[in-house]
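The chain that follows stands alone, in the form predicted on its own, written as structure tokens.
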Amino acid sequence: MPRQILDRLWERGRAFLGTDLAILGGAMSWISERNLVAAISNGGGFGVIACGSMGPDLLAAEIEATKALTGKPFGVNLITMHPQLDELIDVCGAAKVSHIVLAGGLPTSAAIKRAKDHGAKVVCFAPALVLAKKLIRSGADALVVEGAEAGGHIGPVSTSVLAQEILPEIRDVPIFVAGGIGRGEAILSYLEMGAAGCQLGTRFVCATECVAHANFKKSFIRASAREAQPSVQIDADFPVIPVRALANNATKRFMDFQQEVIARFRKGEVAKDAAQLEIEHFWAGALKRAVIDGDVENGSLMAGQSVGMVTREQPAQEIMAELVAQAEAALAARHGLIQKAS
């Protein structure tokens, strides 16, 4: 009975994704590639390739390699600021990718239309209610509401607040909640609030199928929630989009680097635009350094606050089975209490 209730709660999400479970894999650069994406999809969830800075040829090859590993549905996450966004959308269209996720900024109506013209369902990130409504008017087929507890680039508002703000107001399209989700009980709570499903990233980093370096995975297993901290901006004149990651030498170096660059600007040694660009480029290559090379002291350890719930390496299918079992147990306990009270 609990599974029947759960399936009813996320039926809209399952139908939209074409999956057994309405669990989206968060698109994480260098991590969400063919092996993890296929494992999530084969396990009943919905894997999503992180295109990141890939060019069209590389993305086309990654899509084909993923298809060789799974016959289940999966999607592709494209960064809206990518200089070749139109070409990347066309690559997804040519490969008959069923779902395109547009992230990293507010996509244009033209980009959404281009993806839909290829027959893809378009998923967009909505950081506020007013933007959620705008995206739906622009043609988005589904939305992801991601709070500040997430790993990587984050906004200022928590998942629980965004969910309360947006879920009761939007019924036009399915909404998936993300950010700080690590257990099935949390998934259940958002489903009961009206979500169609949830997106998880950090929880899958230590999947057996994930290609991340052993050092990177060990950092996650050892970490607590409080160690996943947002980067700090030291000068209001030099805005920095915060990135949540595990604190390490690179985190401290970023603070010093900001001070050094700003000091050079104050002395007239560098123009403001150039100084801002230097700061933004600090993290270039840092994630790869940690994920692929295993340099967990000087690379970027992007992680959400749910990292404290990552306790061991296990297959992606087992992770999702655990999440489902936790949600079912919560439903069973609630049903038992109701029966007892009556």
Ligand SMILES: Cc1cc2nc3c(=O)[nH]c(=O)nc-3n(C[C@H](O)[C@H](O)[C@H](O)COP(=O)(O)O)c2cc1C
Second form
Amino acid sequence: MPRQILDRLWERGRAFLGTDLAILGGAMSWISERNLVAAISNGGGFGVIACGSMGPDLLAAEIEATKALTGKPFGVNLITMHPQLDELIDVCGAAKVSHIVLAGGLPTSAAIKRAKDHGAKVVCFAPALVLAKKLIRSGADALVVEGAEAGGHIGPVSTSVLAQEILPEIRDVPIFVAGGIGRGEAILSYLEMGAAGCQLGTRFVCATECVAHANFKKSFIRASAREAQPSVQIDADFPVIPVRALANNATKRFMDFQQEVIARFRKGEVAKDAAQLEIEHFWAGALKRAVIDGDVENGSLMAGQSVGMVTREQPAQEIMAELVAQAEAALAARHGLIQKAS
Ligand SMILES: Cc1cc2nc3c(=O)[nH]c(=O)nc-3n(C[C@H](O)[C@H](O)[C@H](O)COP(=O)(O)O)c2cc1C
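Since the structure above is the form predicted on its own, I would like to see how the form predicted in complex with the ligand looks, so please show that one next.
The complete assembly is shown below, putting the previous chain first.
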């Protein structure tokens, strides 16, 4: 009975994704490659390859390798500011990728159209209600509403507020809620507010199938929510795009580094543009250093606040079964209450 109610609640999301569960594995650079993506899709969810900085040939190979591991639907996440975005969209088109997620800034109508002309369903990130409406006018087939609790690059508004602002207003397309979700009860509550499904990233990092280095996984298992902090900008003239990550040596050094660079700028030793670029380049290659090389002190440990709910390594399928069981138990408890009251 609870499962039937759950299936009714996320039916729109399941139909859109073509899956048993309306759970998206949020694309994570270096982490969401063939193994984790296939494991999530084979487990009933919807895996998404993170293209990140891959070029067209590497992406084509990753898509083929994923297809070899799963016959279930999966998607590809492309970063809109990638210099070869058009070619990457065409690679997805040639490989008949069913869903393309356009992330990292607002995609142009042209990029959305290019993806749709290939027959793909296009998913975009909506950081505010006006932008959600704009993206739908531009042709987005579904939206992800991701709040500041999430791991990686974040906006300023929390998931709970964004969900309240956007879910009651948008009925045209399915909406998936992301950011800070670690348990099934939270998924259920967003479904009850009108979401079609949810997207989780942090919770999948310690999946057995995930190729992240053992040190990276250990950092997640040890960490509590308060350690997943946004990067700090120290000077209004030198913007820093906020990224939520576990505090480590690198996050401390980033503060000193900004101070040094800005001091050199103030002394006239470096131009403003060059100083800004130096600050932006501080994190270049840092996620790979932590995820692949296991350097958890000098790399970037991008993680969301739900990291405190990551307690052990377990198969992706088991993670999703746990989430579903928690949602079902919450529904059963409510049903019991309703029966008692009547
Ligand atoms: C390590 C890490 C890397 C990420 N990389 C990307 C990325 O390349 N592209 C993207 O759109 N989102 C990226 N994200 C965000 C996830 O796709 C997802 O939306 C987010 O993790 C959801 O919030 P949660 O971490 O609270 O579950 C990343 C998140 C993490 C934790």
